[in-house]
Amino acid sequence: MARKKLETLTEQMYYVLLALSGPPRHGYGIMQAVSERTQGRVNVGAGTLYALLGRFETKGLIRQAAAHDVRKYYVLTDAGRRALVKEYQRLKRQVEDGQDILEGGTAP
C-alpha cells in the first residue's frame, strides 16, 4: 500500500520536525541538529532538506520565525507539533507491537 503523503513520515522528516519542535532554526542548524541527534547515523542533505521546508511550510506544520541576512529560520507549529506526536506514537506502537517477539518473548 502507498504512503499517503504526510500521513506517515519518512525519518528524515521526522528527524526534521524533531530539531525544528525546539529553538528557531535555520537549514544548515536543521541538518546538524539532525546528525547530532542520530549520532550521525541520518544526514539530511541540502537538497531534500529545502524540498522538505516547502512542504511542510505549504502543509502548515512550520512557519518562517524570522530572517537574518539570507538565512530563514524555522519553528514548528501546533499542527506540527501534532504531526509528530502522531508519528512518534504510531511508531512506538511498531516497536511494542514486536517487542515480546524480538526481545525473547514468545509470539501472540
The other form holds:
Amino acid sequence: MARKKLETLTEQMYYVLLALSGPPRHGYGIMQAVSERTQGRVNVGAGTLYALLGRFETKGLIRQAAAHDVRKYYVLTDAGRRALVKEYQRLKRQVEDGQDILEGGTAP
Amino acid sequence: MKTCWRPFSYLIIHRQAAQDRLNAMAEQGWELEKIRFECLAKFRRTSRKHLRYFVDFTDPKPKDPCEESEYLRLCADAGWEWVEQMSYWNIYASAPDRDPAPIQTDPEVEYQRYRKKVGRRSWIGVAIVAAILAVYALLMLPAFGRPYSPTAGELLRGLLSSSLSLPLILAALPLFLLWGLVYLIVLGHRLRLWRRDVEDGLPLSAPSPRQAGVLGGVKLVCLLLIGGYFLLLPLDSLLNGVVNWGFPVGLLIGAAILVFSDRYKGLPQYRRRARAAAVFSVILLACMLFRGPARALFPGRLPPGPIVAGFEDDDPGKRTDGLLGSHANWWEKILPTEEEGPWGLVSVQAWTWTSDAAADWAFALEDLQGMEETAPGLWRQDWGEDQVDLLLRRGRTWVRVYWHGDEALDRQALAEALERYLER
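Return one more block: the form predicted together with its partner chain, after the form predicted on its own shown previously.
In what comes next, the whole complex appears, and the chain from above leads the way.
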C-alpha cells in the first residue's frame, strides 16, 4: 500500500504536520489551521485527521503535549520536524525541476 | 410533528448509497430520527436548510470506548452531530448553521478504517458461522442411514407437525444460503474495486442506486423472515414447547451483562437491545410456564386420549400443532384389578394434516411393512397372541396404536375405538 511507511506524504498529511510545527493544537484546531493556511483549498475531515494523528503518534512524528477538556493537544517531535522538512524539500525540488521548463520555455 | 417510516436496508459496504438516500430525504425536508431493526428508518419534518448526512464506518463493540468518545468529540467539534448507530455505521448530521467538510477525505484512510472497524470482524463472523454449520453437518450426517435412525423425510414430517416457527426457517434456508453467497461475491468485488481506487488515488467507488436498492431489498426480506420466526416463537413455545429453558435464561444473562456492564455504558444502542432481549426472554419464559394451561384450553387439531375404554392416560406424551400438520403421541394402560384381571399397555401416535397432498406425503412415510390391510383404511399386524400393531386412516388423519396386553382383549373392539377417536 502506498505511503505505508510515510516515506512520502499526501497533501493532507503534509498540511497536518505543518499545522503542528508551531504551538500545540488540538484536533479541530488543526483542521481550522489547515483550512486557513490553504484558504479552503485543502480540508481534512475529522475521521481522516483522527486516523492520521494516530499514525503520526505511532511513528513518533508527533506527541501529546497536553490535554484540556478531554481534548488532546499535539505537537511535532524532532522526527516529525525532520519528516516535514524532508517532504518540503522534496516538493521544492519538484517545483524547481518543472520551473525552467514550464515557466522558462526550456526543453526537457 | 409529522413523521414517517421508510425501509432503510443496505449492505454495510454500501454506506455511500445509504448516505445519498439520507441526503435526498433531507433535501425534501425530512431529518432522520432513528433506525430500528437495521431496516426501518423514522424521519421527521424539518425546516432546516442545508442539512447533510455522513455515514461512517465504526466498530459497534469498540475495544477502547475512550477512543470512540474522542472520535465522536472531534466529529462534533468539526460540525458533525451523531444521530444514530446502525450495525457497523455511525450516522452523523451536519450541525445547524455549519457546513462541515466530509468526515472522510482520504480514500486510503477510509479504506483502512473499513478494514480495521468492519472488515476483520465481519470475516471472523462469517468464519464462525461456517465452522458451526460444518461441525453440525459432520455430527448430523453420519446419523442418517443408520438402523433405527429417522430418515430425512421422517424428520421433515416431524418438523412440519411440531412447530409453527421452525418450518419458516427451513423454507427460508435456501434463500439465506443463496444470500450469503451473493453477499460474499458482492463484498469481494467491492473490496477489489476499492483497492484499485486507493492505488489510483480516487474516491472509493459506490454501487449504482439500483444495485444497492436490490441488494438491500433482499437483505430486508431475510430480516423479515428472521423477524417472523421470533414473532412466532412465543406462540410456538406456548403451544408446542419448542424452546429449551437454556435459551431464555441465556438471553436474560446476556441482557444483564449488557445493562450492568461498564463497558457498554456509553453505547445506548446496546442498552436498548438488552432491554428488548430481556422483555423477549420474560415473554418466552411465561409462555413456557403456561404451556400446560394453554394446552388444556386449546387441545389442538387432534383430540386427547384415552382411546381405549377403561384405559387411563399413563403418560400424557406430547401434542404439537404446526402450520401444515399436527402430531400427538401418548401411552394408555389398564391394570388388573384382580389377580388375573385384564391388563394392557397402548402406545398411540396420531397425525392429521391440513391438505390432502401433505397427508398423502406424510402417510407414505409410515412403515407398513408386514402389515395387512384387513379393511379399507385399516392396517393390522399381529405379533403373537398378545401384541398387535393397528393403523386406521380416515382422510387426512390417521392413528396408529401398538398394543401389548392380555390376549383376552378384543382386537375388533380396539379397531372400533380407533374409529370413534377419529370421528371426534
